[in-house]
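First, one chain by itself: the form predicted on its own, in structure tokens.
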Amino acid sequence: MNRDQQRAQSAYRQVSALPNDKHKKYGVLALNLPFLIRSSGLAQALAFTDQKARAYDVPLLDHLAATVGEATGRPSLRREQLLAESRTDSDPASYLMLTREALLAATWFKRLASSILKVEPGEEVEG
């Protein structure tokens, strides 16, 4: 199995777990988290996008962490250490490396948001 395999494997066995009540407020959010990476910057898109997942409950950045984690070796990455490292202090070679992995997971993310929660470009959350 390759990376991104795995990545998909993993984001797709933490989508498909999700309750009911949360597939519209997590959709919107994964669908929306690979542009706020290369519009913002991994730093900015991350630190947004756990502010509203903990708004809503959600456990993006969570599931986020894991799949990123799984694919780089690191099973046991959370999203506190997924924030850390997206710090833009951190070196420069390591803070690339996280950004496209974090974008490639993101990219599942976002697919799986359309094809398993059924939540289309352009919704919104209510409340």
Contents of the next structure:
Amino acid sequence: MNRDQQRAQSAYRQVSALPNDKHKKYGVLALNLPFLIRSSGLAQALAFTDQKARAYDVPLLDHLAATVGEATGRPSLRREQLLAESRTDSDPASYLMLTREALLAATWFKRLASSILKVEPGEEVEG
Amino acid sequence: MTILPPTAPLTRLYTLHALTPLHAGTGQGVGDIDLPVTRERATGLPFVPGSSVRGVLRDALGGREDQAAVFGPDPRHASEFAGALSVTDARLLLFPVRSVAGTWAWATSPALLARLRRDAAVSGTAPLPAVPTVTSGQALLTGDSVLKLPKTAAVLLDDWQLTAADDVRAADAWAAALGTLLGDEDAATSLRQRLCVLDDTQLSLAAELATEVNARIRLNEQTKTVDRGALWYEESLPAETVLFGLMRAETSRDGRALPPAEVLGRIGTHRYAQFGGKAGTGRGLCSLRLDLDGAR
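Requested next: the structure of the form predicted together with the partner chain (the form predicted on its own having been shown above).
Every component of the complex follows; first up is the chain already shown.
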């Protein structure tokens, strides 16, 4: 399996196990995450999404960390560690590498938000 | 038609300086961006296809005879003779990155400068400075750089903290050479202040992750609200991106046998034109310069 297949498989396994009542909130956050990473930088995008995900009680960042971990040979990577690395990684090249990995993983969650969770671009979470 | 003995082809360097964001797109993307910019398969670096540059120039060149001589006859008569001008892809030379000090940096890297040197050698351009060496996390700045935070060696570009190297000679030499190549006094001044040579990995990642990405929507004509699902993301090379390529002219085959220098002369040394897509939203206004003399 190549690395993108690993990401796809990991993301699919996690997204398809989501309970129905989480689909909309999870999907809206997942659809926006890649753009947020590009526009605001990794640290800010993850911190913002983490805050939202916890408020909505959806495990998007747990899933993202697991997928980044599986594709980079760190299967024990957890949400807290991914957030910490995005905040404290001082070497610019490794920060950018982490950004790229997170973006590639987030892209799969975005795709699955459309295909499995049936959330459309521009949709918002009510309330 | 008398066939005259051909004059040796002439190859010259051109630069494309984006004055507004430049969207040379692929039409569709499967990644996180719906409409990404074209990228070289082997390097991931953005480029503008030579066919795109050539098409714009063809459109801009007045006079049907000249158009046929330089670019070949119109498509209905395309089989009669070939055009006299070939244009290579425009490849990345300078990529703007936001900077805490000095607003923005003009970033490049040893690999990009080496590719420019190689093309300059093909085109007979006067020799360019040696390709510098940069270590990871380091930034080579000029003596007049505005990119360093006051009283420190720290350079904050986008989200990344780099350290300015002590030696400014390499960046100074390249700022002068690139200023001459761009043929624009304002750009030359800006280069003396903002040129920043990063290591290749850092530059590649910047050109991948620090492009301009805009969210676009389509409104429903009746309700004036966003159509369902009509939100998409478009990528552009930021304004101030500079690319370079080669133009190669042969003797024209249209019966007038324009020599290569005259073929390139029809393009001229400088013109403003719109390149790439999304012209309606102001994308792609560029300054194109052709180094006609090949000298400095």
